[in-house]
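Starting off, we have a lone chain in the form predicted alone, written out as structure tokens.
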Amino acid sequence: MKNIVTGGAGFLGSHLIDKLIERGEKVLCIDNLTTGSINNISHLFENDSFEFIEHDVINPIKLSCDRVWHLACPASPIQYQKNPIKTTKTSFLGTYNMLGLALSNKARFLFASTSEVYGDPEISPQDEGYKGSVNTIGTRSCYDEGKRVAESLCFDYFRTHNLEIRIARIFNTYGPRMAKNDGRVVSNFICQSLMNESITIFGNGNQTRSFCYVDDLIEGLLLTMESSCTGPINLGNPNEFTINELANIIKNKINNEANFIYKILPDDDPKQRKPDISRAKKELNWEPMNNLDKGLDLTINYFKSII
């Protein structure tokens, strides 16, 4: 089996590649290294089953493959808001080009979508039938609407060309290889605590998130690709925590003396995130196995090693 993984030098992509290599499959990693890091894949450079191509998916490329795993796109607000036009281009043109590549190879295509397609939700938990509450002209819309139009494009290729597609809507995921400066709440809190800085909380801290450890998420992606379920399918941990609760858990694990600083909540920041994973349980026989306590310990040990 020959796999193409776009965004393969990123946090999720590199973990996915490791699992595919472990299964004895060949992997061609595509990444322009805007947010990905060579450090995440350098351990694979001597492996004959691995190849890396530095390439931006907004430009077409011709390759042979059996599977396309399309993960390429900046995923944290700090990253995708740096160049919002490029983010939208990556979501649309990148997906368009990779769908064309999959079609030319008659390959199965998995698109890494996001819980952000639900916007600032009006229901909880969020199931796949919920159409979302997204500000189409807000500062986050380059990512939120970019992923929504990419999903639309995937289904048009499915309906028009009978292309085998799989769509996974990924909720907040954390673990080793997160970038320490990407602005995500878990990495922010851990790094600030390790460096004896105040923990920065946006809003009043009562907004909620559901945190899935990376190993569980990757297992969900692998099962999604091999299943007969087109999707979309939610992948995430349904255990919900407030940001204040997360901050206190990390504070108690690293630095009991840490202070909290509260800042204004960014526009359109979701107040609630909790996936309904009924479809994943039914179609994939999947649910997360790692609780937040265990996952945070593993993640903290990783950041200790790089700070």
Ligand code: NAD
The other form holds:
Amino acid sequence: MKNIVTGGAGFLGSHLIDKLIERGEKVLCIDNLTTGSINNISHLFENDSFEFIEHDVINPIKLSCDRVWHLACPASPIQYQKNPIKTTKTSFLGTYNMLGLALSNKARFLFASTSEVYGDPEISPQDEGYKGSVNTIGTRSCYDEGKRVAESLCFDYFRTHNLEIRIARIFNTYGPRMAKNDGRVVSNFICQSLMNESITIFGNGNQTRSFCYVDDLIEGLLLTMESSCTGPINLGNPNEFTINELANIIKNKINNEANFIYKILPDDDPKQRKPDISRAKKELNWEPMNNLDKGLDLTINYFKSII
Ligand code: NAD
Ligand code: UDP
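What would the structure be for the form predicted together with the ligand, given that what you showed me was the form predicted alone?
And the full complex, kicking off with our chain again.
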């Protein structure tokens, strides 16, 4: 199999590439290195099965392949809001171009969608039938609406051109290779604690998230690509924590003097998030194996090694 992985120098993309290479497949990584890093893929440069092209997916590209894994897009709110127009272009034009690439090769196409398509959900847990509650004009909408229109494009390529598509709706995932300055909550809290800085809790900290360890998520993506289910399919760990709970767990693990500092809650920050993974259990026979305790230990060890 020749795989194209867009966003392959990023957090999830680089772990996905490692697994594909381990399985003896060929991988061509496309990335413009905005939030990704060469460090995440440099260990593969000597490997004949691996190739890297620095390229922005908002521009078309001609390549041959059997599978397209389309992950290119900044995922952290702080990162995707730095240049929101670019985020929308990446979601729409990037997905449009990569769907075109898949179609020209008759390749199967997997899209990395997100729980953000549910917006600030009124129901919990969120199942794939829930249509979501998204502010179309808010600061998060470049990402949320970008991902929604990208899902829509995938389904129109399926209905119009019979392209084989797979849509994975990824919920908050964490682990080694998140960038130190990524801005998402798990890496922020760990880095702040390790550096004895104040832990920044946004709002009152009662909002919830459910955290999936990266290895589980990658296994889910691999199964999604090979399954016969177009999706959308939720991938995440249903273990739900408030942000206050997460801050306390991380502080206790690192065992230092870091204090909590409460900051203003960003606009449209979802109050609750928890995946219903019944579809993934049924269609993929998948569920996460690593709990937060274990996943955090592995992630803390990683950040200790790079800070
Ligand atoms: P990341 O920011 O670490 O990786 C994204 C990668 O895409 C980076 O390497 C970046 O340089 C690259 N990229 C961004 N814009 C690009 C462009 N225009 N052209 C080419 N490359 C571009 O984020 P991640 O956590 O690895 O997320 C990967 C994908 O998974 C994203 O599509 C994200 O929306 C989705 N996702 C992730 C999570 C999560 O919790 N990690 C949750 C939901 C969805
Ligand atoms: N958050 C926080 N402190 C931080 C970073 C994030 O309290 O330093 C909160 C954020 O407001 C949100 C949750 O943690 O409620 C998860 O944020 P993240 O950016 O990781 O991802 P999101 O799920 O919001 O896309």
